[in-house]
Amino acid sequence: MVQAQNTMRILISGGSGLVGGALTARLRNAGHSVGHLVRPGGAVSEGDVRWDPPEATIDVPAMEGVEAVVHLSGASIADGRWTPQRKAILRSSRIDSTRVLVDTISNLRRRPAAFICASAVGYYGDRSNEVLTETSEPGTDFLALLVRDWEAEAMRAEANGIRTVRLRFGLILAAEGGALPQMLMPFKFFIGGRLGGGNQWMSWVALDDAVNVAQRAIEDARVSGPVNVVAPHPVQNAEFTRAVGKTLHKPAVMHVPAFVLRMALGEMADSLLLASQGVVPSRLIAMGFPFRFETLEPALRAILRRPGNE
């Protein structure tokens, strides 16, 4: 076990998710005490705290003494068409839950030193070939406005004197979950290929690097504000497709036209599959963050060539 210099009591929402599970293991290995925010019906272990975001309730006494809160929960953006009802769920699961957490930690007798809130590069919207940094303006589509409002709730913690970090995650690459396994299915049936024109920029990050950034945000008091959690080298969709095909030794010659994606997925297709977001991690580069994977092909080789993933 690698012991952290100063161990903390850390509370995580979304602790059973892709990032939350990996981050929990990493922090515990570093010697921190890690609990999860658990919704009604969930099993509670020592150090966990019960909460019910839709009802705006949380076990406040159990929150006392927590030194850092990491908020990673939220309904899946890609789980179903964006009907008005689904949009309401997406907003509530992020904005309302963040409001509950910020209200609670801001009124504790001893406030946590840090609030780390998940966000997304969807904040920037569809930006063609523009190079996007943490200082770039938000977009104007549904997803961009959702992320903007989500971050606004998180920033209330900052206004209350709590160091706040907004982690703008790109496409997180992992074999064990997230979007990548679904993206690989067409290749396994020899029908992989580019989406739309294939020129749209994709900003990605390996799970290991995403977790390292989150740990850095928790432990390093110098980190605050928005942080683009992406690798230094975004790629266009056509290049991403070629790299996946090359790694899997599968052809990548098919093409799914944009109108087909829109017919199948509606508005979600434009925001998640066709939007161009060339995001760079300016703040991570400035602080000398040691990326394990800076370019795509080595990341894919490491992820996809593990036993059982080919």
Ligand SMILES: NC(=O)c1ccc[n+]([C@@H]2O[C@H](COP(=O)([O-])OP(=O)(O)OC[C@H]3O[C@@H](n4cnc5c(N)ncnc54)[C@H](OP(=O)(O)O)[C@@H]3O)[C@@H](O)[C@H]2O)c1
Second form
Amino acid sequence: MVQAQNTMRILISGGSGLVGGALTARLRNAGHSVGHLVRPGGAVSEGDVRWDPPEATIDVPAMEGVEAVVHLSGASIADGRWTPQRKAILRSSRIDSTRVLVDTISNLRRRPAAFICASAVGYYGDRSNEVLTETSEPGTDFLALLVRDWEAEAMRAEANGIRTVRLRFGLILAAEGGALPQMLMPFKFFIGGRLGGGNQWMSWVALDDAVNVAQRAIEDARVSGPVNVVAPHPVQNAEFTRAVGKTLHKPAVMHVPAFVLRMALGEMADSLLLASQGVVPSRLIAMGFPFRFETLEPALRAILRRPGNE
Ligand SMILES: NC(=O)c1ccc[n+]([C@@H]2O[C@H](COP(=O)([O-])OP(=O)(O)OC[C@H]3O[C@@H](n4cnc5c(N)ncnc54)[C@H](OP(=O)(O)O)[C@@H]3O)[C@@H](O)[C@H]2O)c1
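Alongside the form predicted alone that was just displayed, please also present the structure of the form predicted in complex with the ligand.
Let's see the whole complex now, leading with the same chain.
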């Protein structure tokens, strides 16, 4: 156990998710006291706080004394076609939930010192070969507008004097969840291959590094504003495909044309699979952040070496 210098009481929303679960374990291991914001129907343990984002209710007295709030909630972006109803859930589970949380922490007698809010590189939209840093303009597609509005709600905490960090996560690579296990399926059936033209840039980050960045954002009072949580070396889809095939010792010679993806997935295909986002972690590099994985192949080898992926 690596004991943090100043242990804190930290509250996490979306604590049952990929990042939330790993971050909870990491922070507890560092000696922090970690509770979750629990939605109706969820089991509550000591230190947890009940909330119901659609109803805009939170157990406010239970929030007093919390020193940092980490907001990771959001309905899964890749879980089903983006119908108007699904889009409304994707937006409200991020934007409305952020509003509820920011309103609550801004009105506490003792406000938390830090508000750490998830965001996504989807902020930048489809940007061809541009090198995207935290100062790049947002995109204009559905996902980019969602992320822009999500961040705008988070920035209200900043305006209210709470140190606020917006973690613009790239594609988080982990064996236990997120997009990677689904992406591996075609390879396991020997039909792995590039998507569309294969030239689109993919900005990825290993889960371990994403969690390390989140921990740093909580503990380091010098960090605020947007932070691109991506490895320093994004890759094009064809290279990603080649690296997965090589790591799994499976062929990666197939090709799924863009129109097939669009027919199968609709608008989601353009935003999630075909959009080009060459994002670099300028802020993390400037602060000398020690990445565990800077390049893709070692990250994939470490992640896929785990049982069940051979
Ligand atoms: N994984 C990635 O590659 C990636 C990339 C970019 C951005 N992000 C963003 O980073 C955040 C954390 O990612 P993650 O991979 O840990 O996500 P995740 O595994 O899908 O977990 C998100 C959590 O949000 C809560 N949730 C689910 N549906 C909800 C709803 N309808 N309303 C409110 N809360 C809901 C659930 O937690 P509870 O049941 O505990 O409330 C769920 O475990 C998300 O906002 C995600 O969009 C992730």
